[in-house]
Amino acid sequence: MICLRHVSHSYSRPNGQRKLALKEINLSIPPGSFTAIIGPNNSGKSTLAKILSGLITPSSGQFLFEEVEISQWSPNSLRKSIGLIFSNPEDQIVFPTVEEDLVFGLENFCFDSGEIEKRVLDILEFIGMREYRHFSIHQLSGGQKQKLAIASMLILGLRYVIFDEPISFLDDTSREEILTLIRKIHKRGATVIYMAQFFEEIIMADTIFALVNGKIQWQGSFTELLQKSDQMANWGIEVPPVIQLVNRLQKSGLTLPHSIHTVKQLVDALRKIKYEN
């Protein structure tokens, strides 16, 4: 369990003045779920990621960690607990070959080399990136380096994993890839704690906060987000045409179930309304 009190931070400016970044958060993050932290650019969300994965220290308030203050937490054992990946794969890829950023982490932590190896072949498996075990990382696309810096943190064995928008920079078909990586990682068992800018990357979430300059304004289910499009628009947060769509027909008497935010669940509603009447 992560549980954050009344937590607030801020930085120092080059002119000596402090720019608040997070005001009093409270939350709560069950073992095992998936939570999500939707906001527009500039809300806070990186802050708090860098707070969860014990990065950074906040200026106030209260950050529990499995019922343990999060400074009595020794450095090893918070970074073989939990785990950040930046938006940018280049900011945590270290070596030169994919085999060599696996291995490093392990190696920091004295495993011993059967374990290693062991640990290095099924990280690989799991990502679906056996075959580029020798590779160079400059051979890589940008969707398989973000597959490796995930996979240097669970190598680890990691049981909370913190992503801060990690499909930013990649393009349609490895955002794809990287969200289904992500869902198995939360179905193997770990928890999940995913910041977001588009509705695509919370739709798999448990429980999500709308964090907007640097508070939370909202939280709740998908299901519950996608009614409050008007809100999003004032907070920043862009909302999909489909779901401003649905919106619309609803306001015009059209019933349409809340939970609709493809085209095709859209289409498949107004179809079954034709086929009634």
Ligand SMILES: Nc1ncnc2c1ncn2[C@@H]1O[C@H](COP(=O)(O)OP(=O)(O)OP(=O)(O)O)[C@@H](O)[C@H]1O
Given for the second form:
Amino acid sequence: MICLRHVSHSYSRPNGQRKLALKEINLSIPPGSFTAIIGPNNSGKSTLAKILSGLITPSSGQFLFEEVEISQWSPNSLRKSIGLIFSNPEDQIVFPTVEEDLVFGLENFCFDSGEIEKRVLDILEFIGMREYRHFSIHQLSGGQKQKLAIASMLILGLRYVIFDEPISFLDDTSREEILTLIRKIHKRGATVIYMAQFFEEIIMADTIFALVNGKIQWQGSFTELLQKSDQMANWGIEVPPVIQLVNRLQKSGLTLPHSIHTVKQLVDALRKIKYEN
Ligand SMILES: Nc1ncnc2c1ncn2[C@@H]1O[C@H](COP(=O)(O)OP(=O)(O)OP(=O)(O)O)[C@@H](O)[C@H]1O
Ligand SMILES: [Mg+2]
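Okay, that one was the form predicted alone. Can I see the form predicted together with the ligand too?
Now the complete complex, all chains and molecules, led by this one.
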């Protein structure tokens, strides 16, 4: 369980002033859950992601990880438990080949060569890149680089994986592949925390928090989020056109299921209405 109580964080600016990036955040993230944090630019998502992964210490408030104050955790145990994946895989990959990048973390933790070999094979199988073991990084596509960045974290045996807008640098095909991989990581038992700007990325979340100007303004499920799209738009969160259209149709008196969020679902629902009348 991750628990934040009254967590605030401010940065100092070159002009000597301080920027309050997070304000009084209260969050509980149970093990095995899939939590999404949605917010517009500069709302504090990356700051929160860095705090949750132990990369920065909040200016004030309490952060408990598995009921123990975060400062009591050794940096090594924390690194093996919680990992952060950035938007740009180039920021995360440090070695020239796939294998070297995967092995580095394990060697640091002094795993023996048999265990390293086993973990490398397992993780390459898991991300569907077994034949890429000896490839150099520049031979990989953007999506494959992001898979490798994720694998280099997972190989340590993480229980909590935090994604900070992990598909924003990728093309449509790679985006789908990475979202599928994240679902698989969650199914395998990891707790997932996903920072997003867009509705489409967080359909699979069981709990969603809206982070606006450093404050948590709302909490609910994805279906509840769909009903709040006017509010989200006011907060600067982009609402997909199909959801805007569904809302307008609902407001004009058409009874449509609350869970519609794709064009296909809308077309199916409209067809159903047509046949019923
Ligand atoms: N190192 C820093 N020094 C000073 N201010 C910072 C620093 N990092 C972030 N900020 C400020 O803190 C606020 C929150 O930034 P943060 O990067 O956490 O938001 P974000 O939601 O991740 O934004 P984006 O959608 O652009 O990634 C912003 O106003 C930002 O300018
Ligand atoms: Mg960010």
